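Just the one chain here, the form predicted on its own, laid out as structure tokens.
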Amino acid sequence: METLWFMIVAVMLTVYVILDGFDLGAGAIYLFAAKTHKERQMILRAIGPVWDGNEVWLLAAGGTLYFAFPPLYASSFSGFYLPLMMVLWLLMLRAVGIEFRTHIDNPVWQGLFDVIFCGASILLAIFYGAALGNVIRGVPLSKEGYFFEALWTNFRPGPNPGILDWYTVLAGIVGLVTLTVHGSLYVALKTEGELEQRSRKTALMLWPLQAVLTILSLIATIYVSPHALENYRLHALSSVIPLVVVASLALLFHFARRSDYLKSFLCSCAYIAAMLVGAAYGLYPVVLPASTNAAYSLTIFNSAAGHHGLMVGLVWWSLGMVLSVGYFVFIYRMFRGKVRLEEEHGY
């Protein structure tokens, strides 16, 4: 029952990175590759109709975690709680900067709404890859349970880290990267014209340093946490993780540059998904690694709620994601195709 609450966990987190990682990474893209009024409200009629509902599953997800794995809940949001406050207030501020843009109707008020969307959009990008870095690293937990770090300390790897060091600052570039080619690649896919030839440049130019940065990351994670592999080393089905990213890579450049977005879209979401996997199968059982002592860290077994509140949660966890995956089916499905300045909403 642990392993299937980690794997339900892993997903929803898998899940919000896909869907509310490319309104991140067209918020990146925002004041580069839409050069015009009508460009910028394109993008923001692209991800307008979804993107407050993708934010959804972080919610959801935390909630599960809250549920399933208490005490992972209580030292990690204790532990992190200078950059959770961080990701809060960006997370505000974006949504600040897509409403009362399509509220104002002034140029100077507009730009600077601009600049506050594009600006937290990227720094959400590079706060999450960092984050996840933070957990594959480890953090300095006592045999309570429980973490403090600053925000950074000497910059290096080590028992007492800080959250930014030099393996987390490459993941919160390797996440940035990968979510504005992500969201290139669907602003692409969703409008015409100009805005759409310049996201596919975008990502077409952003990829070689992409997979740059994901040969490195694998052989910084490989350094920095040498136990990552042992699961895959016991298991050789596992070597298809590996084979997903590559070829989903490869894909992805290949379909774009024939400007096929939707396949290489779809190949951007099993590149994102695989990576997720992967490194939460490298992890497993862990949930979160301990710098200190590898006897302090908090596994599924040491962390889950009691054996009888997970049987009951999965019942009605399985009811409200049935709820939420049709209502997501029928909002991307009312929203699919091209979108165009004449169609009337609030974007």
The other form holds:
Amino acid sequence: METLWFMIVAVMLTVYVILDGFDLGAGAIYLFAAKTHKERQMILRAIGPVWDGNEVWLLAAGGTLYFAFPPLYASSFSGFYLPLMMVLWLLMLRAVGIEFRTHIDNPVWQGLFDVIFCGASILLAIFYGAALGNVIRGVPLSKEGYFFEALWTNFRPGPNPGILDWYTVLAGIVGLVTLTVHGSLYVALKTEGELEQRSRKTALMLWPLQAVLTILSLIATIYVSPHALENYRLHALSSVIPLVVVASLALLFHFARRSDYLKSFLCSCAYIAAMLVGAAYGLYPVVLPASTNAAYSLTIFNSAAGHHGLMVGLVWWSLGMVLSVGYFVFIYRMFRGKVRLEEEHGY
Amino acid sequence: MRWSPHNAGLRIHTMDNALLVHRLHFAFTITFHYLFPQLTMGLAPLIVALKTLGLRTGNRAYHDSARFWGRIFGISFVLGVVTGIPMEFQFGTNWSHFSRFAGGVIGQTLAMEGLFAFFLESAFLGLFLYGEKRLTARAHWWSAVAVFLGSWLSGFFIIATDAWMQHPVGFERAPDGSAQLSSFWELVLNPWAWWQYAHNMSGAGITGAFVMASVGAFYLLWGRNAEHGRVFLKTGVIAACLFSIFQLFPSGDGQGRMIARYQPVTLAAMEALFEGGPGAPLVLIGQPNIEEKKIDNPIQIPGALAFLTYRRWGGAVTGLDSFPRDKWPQNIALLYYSYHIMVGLGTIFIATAVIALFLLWRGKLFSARWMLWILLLSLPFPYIANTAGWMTAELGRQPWLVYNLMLTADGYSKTVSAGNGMFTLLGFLGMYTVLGIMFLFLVWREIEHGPLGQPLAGHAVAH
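Show the same protein again, this time as the form predicted in complex with the partner chain rather than the form predicted on its own.
Next comes the full complex, and the chain you just saw is listed first.
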């Protein structure tokens, strides 16, 4: 039962990263790939109908995490207090950038909102990568299961690490590059003309970096958290995960070169999913490792909600998920195809 | 400040200031957040009504009005989402001990909100706003209904969460002391939740209705968009009348009886009834004097509180004197004022709406400038009343975080220092100022452009 909920939460977070990831990535290339007013308008139109819906996945995944593993939620959210608050502010700034940008018709102000939107998107992508890095590396949990992490200490992963050390910074860069490629492919898929070409070029140019970073982050992870390999030694079948990472990364490049953006974008989704699932699989059954004493680590067993509650949750969760996936498929079908500025005057 | 017998009172504030900062942090962010959902939840049924009238009569003005209010809804929804994410986060960041204790129960309702309400609302809002040309009229109507359902479901799950904190049911204590769900149906059928839900939703309805009527009055006074202004006024005034009467009876009455039954000390503090006994009076105006345990400058109706509570003029209402001092809500003055402001404004809403409806019926509303001015200026007051109502609920529950189970002083994040809490509180104050300005700016642009104005996102096409 705990394992099942671990999987559900991991999948929901993965879906969030894939969905909000492309609009964060689109934001990250926004200043560089879109040169004219019209092109910037097109990027905003491409993510306009979906970005706040994508953010709803963060709420839903957060809610499900809270429901299934309350002590984990309590401990990690209070421990990561400062970076989480900054994530919230960045999410708000980003919303301000998008909303004001479309409503104020003045080049000076639009320049400001462009920078806010792009800057917040880049920082968020880095934060998400660094957050994952923190969870993999471990945090200084006390015996009571709480901790408070400073933003930085000595930039080394040790028993008393900060939010930022060389490992989590690396993870942050991996996050940024991955989501930038992801977003570029989405923009290429949804637009035409020079913008499409520039987005394609961005993805192709960043790809070698992404490949190198993938290998580097793998080596670093094994160095920082040697336990990560144990689960992989346990089941031979789990070697599928790194294979998917490699295959999707290679195919992403292949399809992007042939301008088959849909397939390339889907490969990027598969790559992100495999990386996240790989990390989750390496951690299992631990959900928050302690850098202080392995016995203090939070696992799915010592941080799950009561059995009855989890059983009940399974019923409504399945129902809710079927409904939600239904809406999303319906909405994406309604808004499929390339963005054209002439039609659809929304709010 | 060093401790001495003379500053013992101060000591409480200085030593516990982490608690105070975390309380202010949540209070400020939730108060600001709820400015937006109350408008979306209030407008949602009105938009459905406008779409329905449009379908029935074929009158374009109704469709234009629905589209206009859909855009206002959309702006408010975005603000609701971006200020709502911090609310969910704060359960973990600022109230981690509470979350560890209660997550096994209220995690249910909070997660269900995400799954059932947010997805529905956000998915179909996109369709409603961007899809009118792609959908048939009937399908567009359905998308409005889905948005309505989503926003009202969302309200229910949050109310069910708060109701569990007010009146915990359907749980058992695990060996580690935490509360865990024992009965799902007891949790969602909590009688407190249903009364509170009815009361809260019609409160949101009042906000939506008065905002709509206010914008309508503005158009008529301005002399522009008069046709739509009349539609807004008619819809808004009728809805305001229905919601504000429902707010008093049965929902307010039912909510009050819940408090009398399960939190008698809260009722006594709301009324600042320092001495209980038969035939308790209802204080209309007066300042509670906590030190001397009396009301200064009282204007009161003898026996009325007893009647409202027990339907008998001589009924014995329990006063604060029946409870030990440490069980009293700590901030009786603020609780008393919140409650009285809410009730006072609620009464004024009924009067305003009934008079406006009478004028509408006599066909005089659209030319009665004095009434249009009153309606125009009524706009901020439903927000104040809703905020005061929530302050009554939350201050009234003190000193408990979960009634009779967990003290507020035990629930906050002990690892997050007062300094860090203050830092982020200041950050939110600044950020929300910007968001507030943005909201007013965007809504004003919509109102100025009017229901027939070129939709704002479209203007960029000309470049």
